[in-house]
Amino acid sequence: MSKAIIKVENLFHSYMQGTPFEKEVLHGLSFEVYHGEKLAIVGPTQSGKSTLLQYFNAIFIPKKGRVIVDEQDTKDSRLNLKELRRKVAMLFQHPDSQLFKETVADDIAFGLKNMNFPEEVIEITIKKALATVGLDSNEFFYRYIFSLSGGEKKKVAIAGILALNPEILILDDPTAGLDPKGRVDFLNSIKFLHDKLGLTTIFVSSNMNDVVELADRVMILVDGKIEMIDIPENIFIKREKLLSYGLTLPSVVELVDELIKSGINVDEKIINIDQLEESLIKILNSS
């Protein structure tokens, strides 16, 4: 197993702490994220998913518990916050919240200028980052941000992140609001980035089909507690438990259940279309 790049130890989080309205939303979480893996965090609404993400790049600092990123304790007063946030890049659910320049090039250049990169290096880096997310620099370099589609905005936001050469990518419900084509394009971009750059990827998703396509492991977070953390096949076999949490099942898992009910002997641990196709071909060839 790979080395842990993030360690969370007995982490608690409360909103409005010290007031009569204090509400604890994370309850003693402990887990590790391994170098180069893709971890999905799923759970019902208000289970603490987005709150948890904000501990990985020290938007939140633990008051109770510890978060250690690449062997650095985020509570350590000597922590270089700027360097941590370069290393741990976060894409929010709505890219408009982090795209604030007029053109694509200006937006991607923002972080590079803050780090005092030379102008000629900035231009090369912008073009390279655009190419990495599948956007033609000839077409997009001078494009106005307002003219981009939702999927293009998310890709530009990731290009701005990649320009800073991160090691960990944090995504908050990355395909929310995208049309089917935009969703497929964006997922393909994330897979490509992960395979090419070896990024550790942590993402929250409300779409179980995204989880099946991307995740190496899945964490189920319910009411601020980890109910399960395992490989996808071992998570989605527990249908009744997932449904009891108010979660949906991936489309292929629902189809597998319907096939089993109709008397077709497919493996109930199948979670994606390739596995299902292979199983059905075997059944047809053996009949």
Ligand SMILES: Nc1ncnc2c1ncn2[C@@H]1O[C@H](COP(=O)(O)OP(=O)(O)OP(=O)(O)O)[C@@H](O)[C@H]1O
Given for the second form:
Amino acid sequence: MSKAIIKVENLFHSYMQGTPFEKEVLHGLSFEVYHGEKLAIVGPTQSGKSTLLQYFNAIFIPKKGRVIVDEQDTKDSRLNLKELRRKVAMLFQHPDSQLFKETVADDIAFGLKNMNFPEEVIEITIKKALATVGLDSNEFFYRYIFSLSGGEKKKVAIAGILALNPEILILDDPTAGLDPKGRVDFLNSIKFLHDKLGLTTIFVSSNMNDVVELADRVMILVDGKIEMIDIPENIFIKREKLLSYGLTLPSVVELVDELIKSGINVDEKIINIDQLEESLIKILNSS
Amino acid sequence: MELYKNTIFGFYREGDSLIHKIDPRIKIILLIVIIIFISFIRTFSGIVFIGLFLLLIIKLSNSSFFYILKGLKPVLPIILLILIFQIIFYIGEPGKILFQWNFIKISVLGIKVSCFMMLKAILIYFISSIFFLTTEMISFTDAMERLILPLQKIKFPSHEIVMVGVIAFRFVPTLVEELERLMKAQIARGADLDRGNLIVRTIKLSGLLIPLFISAYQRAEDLVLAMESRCYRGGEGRTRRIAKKLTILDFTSFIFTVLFFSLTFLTIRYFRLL
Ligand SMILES: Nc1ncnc2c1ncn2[C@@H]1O[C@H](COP(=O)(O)OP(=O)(O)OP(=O)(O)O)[C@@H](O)[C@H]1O
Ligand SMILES: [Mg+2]
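Show the form predicted in complex with this ligand, please, the one above being the form predicted alone.
The next block holds the full complex; its first chain is the one shown before.
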């Protein structure tokens, strides 16, 4: 197994600490994220996913427990926070608040200026970042943010963080609110980025089909506790458990169950469409 | 990075204490009475009396004194600044002067009067906090509307004014949330909003205001659409979903408070404490 780039040890989180509204939402999480992997974090709504993500780029600093990113403890007072936040790029759940400048170029430049990129390279970097997410820079460079569609906004938001040349990509429910084509496009560009730049990718998703398509490993987070963390094949075999957490199953898995019910003998471990196709062809040929 | 925590003031806390149960109309009237009374106090013993009274109310409402006190923290620097200015620039009968330099005079009386004002402001803060901690926004605005409804007869737009107030109040937490999101998004891209001197920080905060205003306007637009598509057309002829009647508790609490204050007032007067 490759080495861990993020280590979380016994992490607790409470909102509104020291008030009568105090509420513990993460109850002692421990896990590791490996270098270069794509980890999916899945859980019912309000289970603490977004809260957990904010520990990876030190927006939250642990009061109880430890988070180590690239061998640096985020609690360490000597830590260079800016450098850490350049390394760990984050796409928030609400892309609208992630874009806060008037034009696309201004917005992407925001991070570059904060990180003290020299003036001459900023324009080139912006164009390169737009190209990476598949947006034509002639068309989009001077576009107003409010004139963009939801999918375009997400892409611009990603361009804004990719411009900083990160090593870890954190995506909070990135495909929510995208239309089917936008979703496929988006997943492909994430795959492409991962393969081309070798970014470690951590993403939250409420869509199990995204998880099957993208994830190397899956974490199931329920009520602030890790219920499972494993490769997708081992996760989706536990159908009853997943359903009992209020989660859904990937479409292919549902299809496999239907096939088995109607007497077609496919392997119940199958989770994606290619495996299913292969297995069905085999069955057809043998009969 | 949690703004929410510091915006306690105005947040309702569920409960079923005695104070929670008093009719909001009575509570509003009592709040006004108490605030007026506080502004009339002129002696420290008066402050102590009110202080004791507030402690009793806090006890009865199941709130925590320290929790309310904490809500003062964000405005503490402003309070202290005002206090210092008041002391330095106090103009009144000079009395005994402790220190003088050019036009700056620090007198015993100045210190006394200024501390007094501050204590009064804190008392008012406390009583209003207790009020909002124990009164749901909905029932507060409903009560407000009923209290000023009679003014509708003289063409005063009570319903509309209350409605505007409700929406404004309702949007405070939403805006705080939005601001928190924006700040996090900027921090995540390397903005250090929490560092630098006052001027640098102010400039950086101004970068938050514009997007915040834009999103507030967008929300306002959404709200108008949502209200119109549900046929909202102002207050005339609207009836209430829940009609409230005053109970024994309301009368007793009203009478108790008014009696308490009259008695305090009289005793203090009598012993020439006020
Ligand atoms: N700023 C905040 N202040 C107080 N409580 C909060 C705050 N943000 C989140 N919470 C609470 O923390 C819990 C976990 O929230 P979180 O946003 O991490 O869940 P989530 O898994 O991301 O949910 P979703 O799938 O809806 O995005 C929830 O109960 C939520 O109400
Ligand atoms: Mg979330």
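Positions refer to the first chain, counted from 1. Keep in mind that this is a model prediction, so the values were computed, not measured. Throughout, rigid core stands for the largest set of C-alpha atoms superposing within 1.5 Å between the two forms.
A.B. asks: For P118, does the CA position differ by 2 Å or more between these two forms when the superposition is done on the rigid core?
C.D. replies: Yes, the C-alpha moves 2 Å or more.
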